[in-house]
2 protein chains.
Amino acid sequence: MKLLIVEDDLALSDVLAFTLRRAGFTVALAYDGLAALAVWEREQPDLLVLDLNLPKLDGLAVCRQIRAQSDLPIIILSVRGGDEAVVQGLELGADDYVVKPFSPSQLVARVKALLRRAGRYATPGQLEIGEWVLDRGRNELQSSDSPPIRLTPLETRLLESLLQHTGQVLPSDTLIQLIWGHEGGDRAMLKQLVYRLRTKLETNPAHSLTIENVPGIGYTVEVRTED
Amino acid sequence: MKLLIVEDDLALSDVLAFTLRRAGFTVALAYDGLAALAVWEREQPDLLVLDLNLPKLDGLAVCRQIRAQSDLPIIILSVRGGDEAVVQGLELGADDYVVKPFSPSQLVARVKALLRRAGRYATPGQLEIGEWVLDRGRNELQSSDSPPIRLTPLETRLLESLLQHTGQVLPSDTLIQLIWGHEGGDRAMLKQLVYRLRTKLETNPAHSLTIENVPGIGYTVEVRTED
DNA sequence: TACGGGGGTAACAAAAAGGTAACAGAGGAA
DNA sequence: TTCCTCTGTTACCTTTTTGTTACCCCCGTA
């Protein structure tokens, strides 16, 4: 399980990395906000430990950016322990907020608790739904009884977003955010992408996986389990 | 979204219940460990807020028992803030551990963060009335024992407005404001909308949900509970 | 009886949202 | 280079949703 620690205090960063590695995690490090985003992109960690007070790009901004594009578990570290700060951090999408100073062992426990809750202990690069497996690492959708369907990177992200929220209707704007990030992406492109993905899903004889539209809101995925 | 608060300090319990209810949650209460298990069974809450120091049955024991049978999100409250206590609580299966004293607003934020992470927050906008659930996230009206009725965005807003003021008669002008905002919308359109919504509500065999007119004033919703 | 207002019903038109298709540019691989 | 794939762009068609208008009924009152 890979963690990304973003902390500019080198002493603390070292201690955390040491403790977490001893607890069995793989650790990647970043020392400022911009680097954090780059490393996140490259390393695809399973959890982020994020200090708020960072050079170059504020921790809250990092949190917001990442949360806009993924549901990566995030634990914020901060010296600011006031209610407002905590509430703000959590509302921005963080999952936990730990006030400094704290003990490394407590952080380890919180990391484990969050990973457990986020269900990341299971399939790091694979999403299982019914008879389907979405392999994010190789951009394809595998079924037990038919050849895999090759997807493009964008199609993979779309399907991933939908599958991670099975049963919910994802608003178009939310989807656009999840797929293209802040800038770039509009309704027309989403329309296109949905169309292309649907076309591919239909190539499967028993297309038990369909994308439904809810007018005025967005899209959902329907998983028909075998009758 | 229903929360179960297990706390034997009545003063604190009251404050928490009040704050959480104001945040839009439904709250069930229990004051000792045995009661907690009973209420949990009966109420099937979506999240548990659990004090550790309880009469009759220790909080940790409650946590262990519940965790053994379900993956209910659990937040522990405790005066014991030492590392060992926190680690022990989290390792027992709790998702978060808040040390007293804390502010209600922070607890609300943590509750929300955990629900979000647990994927139980799937329903940020559901209105429950009798056997009906108005799902604003997907524009439909669901009943326990019949297929959902699909609504258009405007119909959803109309029904939502009416349901939020069950028992009151909403003047036509107020409704127009609520549905169309400042500009746009007139009596004729409201008439039409009410007509269309009624038509859809009638498709349900036992139409226990009807929209009544009060001449010269406006409309109300009538909820007939089962006889 | 005639008149007028409020409300219900209906048909039709306009506008918005969604689906489909064709095409072009970027960039990588052969 | 040439040939791919992937992505973005645009256009056009279909469906859904919303707005418009007209006509009816009921009821109270002049």
Given for the second form:
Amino acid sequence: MKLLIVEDDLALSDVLAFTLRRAGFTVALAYDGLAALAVWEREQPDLLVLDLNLPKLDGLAVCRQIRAQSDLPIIILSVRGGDEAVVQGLELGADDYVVKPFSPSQLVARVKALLRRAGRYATPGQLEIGEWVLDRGRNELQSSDSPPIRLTPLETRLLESLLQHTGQVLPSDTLIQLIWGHEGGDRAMLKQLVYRLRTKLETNPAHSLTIENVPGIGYTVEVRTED
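Could the form predicted on its own be shown next, to go alongside the form predicted together with another copy of the chain?
A single chain, with no partners or molecules, comes next.
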């Protein structure tokens, strides 16, 4: 996964590049607006981290030109944190706006969240649905705006089965087979497992992921998104 950082503050650029490389990303650098366009065309990055106050060509102009040709995810960096500046950046096509000063770890989190939303960031052990990422290797459910939810292996299997069939009602017997296999679960065990998972999901402030019971048939998962 390749990122392009466009920042004319060399010290900050080095810190961001080091932090993002340590997080597993490949990083390309540019220090002015014209170089940013050239590096973008040559490297074809997966995401752009773009400072606004750049020599030769300012960041808003860079954002405008790239957005006219590409749906590349763009995060703007700026010391200007007023509503007018943020709105202007977002209206030009940026996907996120980070006000300086900020912590490099915060930027890493925003980069990962934006890549997930754009459908460009997932590992083989992850299942993505909307804002949610189910990490099957870590038994965690993650979203961009809340702490990870720790799951048990059985809860992970239940949620994975439901998420893989979003919009469908899975019969209870099918879920029992998917979760316990030949080990022999039953409907009472499934009901208790659903209850425990629901309790964990309800601790999330957004509470946009819900498991619904369809009487006499089974269960379905509903993923609500904000308009």
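Positions refer to the first chain, counted from 1. For the two forms, the rigid core is made up of the largest set of C-alpha atoms that agree within 1.5 Å on superposition. Since the structure is predicted, the reported quantities are computational estimates derived from the model, not experimental observations.
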- Comparing between the two forms on the rigid core: C-alpha of Glu160 shifted by 2 Å or more? yes
- Kindly check if the Cα atom of Gly137 is displaced 2 angstroms or more between the two forms relative to the superposed rigid core. yes
- Task: Verify the C-alpha shift of Asn213 between the two forms: is it 2 Å or more after superposing the core?
- Result: yes
- Core-superposed CA shift of Asp173 between the two forms, in Å, is 52.6
